[in-house]
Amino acid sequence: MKSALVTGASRGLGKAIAIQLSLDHGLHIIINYTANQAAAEATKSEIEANGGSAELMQFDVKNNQEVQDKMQQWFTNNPENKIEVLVNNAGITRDNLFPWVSENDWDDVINTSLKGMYNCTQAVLQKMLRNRSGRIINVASLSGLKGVPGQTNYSAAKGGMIAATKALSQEVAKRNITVNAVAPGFILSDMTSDLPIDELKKMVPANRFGTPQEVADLVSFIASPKAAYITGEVININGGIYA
């Protein structure tokens, strides 16, 4: 069985991505979540209602030992299965102007997106290298390309993810592994629910926020055989906003 690990897959972008990978590619989906088991179960139920298969896997992407232990246990229990797709989607925001960003808020944001990408990619990459196939897709942000005031920590985390994407893609390309990033702009989700949408959409040439489904469709394409020659890229999905 070919599988996909999607981090932060209980809600929002992660949920939409997990469902779409199951629908388009028939992948068994490993739904990672940190605390919200009910939401993760809802994602699993929706995948199964569409005829797919999925399982829950709880771990905090920031915790290297926890990630390694859970993934090693999964590989031991599933010797015939392969993780073909890794989507590093988990991320949080702790917005504030830089002089008032606490060390804890800096560390949590950096460690969730950037160290989380390191932890989860380390946990599956050796297997991908041996299998000579794989897709690693990092969910970055317009913030990591353009920089957004009040999001210095988030911009740093996503900017680091983008740079790591470009470097890693060159290391593993010969083994038929692609590494790409998607950089969403304003997307309707829990993360943007408190923003003044009517005001902010005036900044977007398309005059609207994007949807999780639109991001999921892009991720699904990058995971497909049609994208086999695309690697090291950062694909914007932002309605026309550019740095």
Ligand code: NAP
Contents of the next structure:
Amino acid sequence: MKSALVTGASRGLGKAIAIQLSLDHGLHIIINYTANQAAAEATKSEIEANGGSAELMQFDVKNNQEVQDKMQQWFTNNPENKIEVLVNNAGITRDNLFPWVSENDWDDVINTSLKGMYNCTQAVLQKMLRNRSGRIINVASLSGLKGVPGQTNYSAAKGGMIAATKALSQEVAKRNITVNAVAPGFILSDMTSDLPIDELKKMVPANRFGTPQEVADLVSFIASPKAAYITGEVININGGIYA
Ligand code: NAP
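Beyond the form predicted on its own, can we have the form predicted together with the ligand?
Up next: the whole complex, starting with the chain shown before.
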């Protein structure tokens, strides 16, 4: 049996990705979340309603010990199962102009996206190397490529993920493991729900925000056998706002 671990799969992009990976690839989905169990249960119900299988796994991606312990336990309990796909999706924003970015907000944003990617990838990579197969997909952002004022912490976190994606992809390519990043622009989710959408969409050539489903379809393609020769890439999905 093959599985996918999707971090931050209770809501938004992660939820859509979890559902799509189940639909397209028949993978058992490990739905990670940190606080919102009801939302994680809703993701699981939707996957099961489509005929798929899923389980919840609560951990804070920032906490290395917690991630290693939970995943080790999972591997022990599921000896016949392997993690084929890891989607490092959990992320937060704490936007402010740089002089007002507290140390806490700097650390939390970096530790969720960048350290979270380290923690979760560490937890599954050895097994992928032994299996000689795997897909690691990092959900970065336009902010990590272009740099966005008011988001120095977030731009640094996502830029770090992009650089690590390129480096790691070269380490593991020989073992049939691909490592790619997607860089969404404005996508409709809880993260963007407080933004002035009507104002901001004017900056987007497509004149709209993207949907979690559109990101999920891209991630699902990268996870597919058809994408075996794509690695170390950062794929923009932003309605034309930045290339
Ligand atoms: P969202 O709606 O706010 O959902 C965030 C998800 O991450 C939730 O499932 C949340 O779990 C989980 N999460 C947050 N901190 C976590 C932690 N420490 N450990 C484990 N899970 C954690 O965000 P989204 O818009 O879907 O964003 C998903 C990813 O896409 C993020 O990495 C974000 O940076 C990136 N992105 C989003 C956009 C956009 O426009 N929305 C654009 C570019 C990139 P709980 O439900 O338990 O809180």
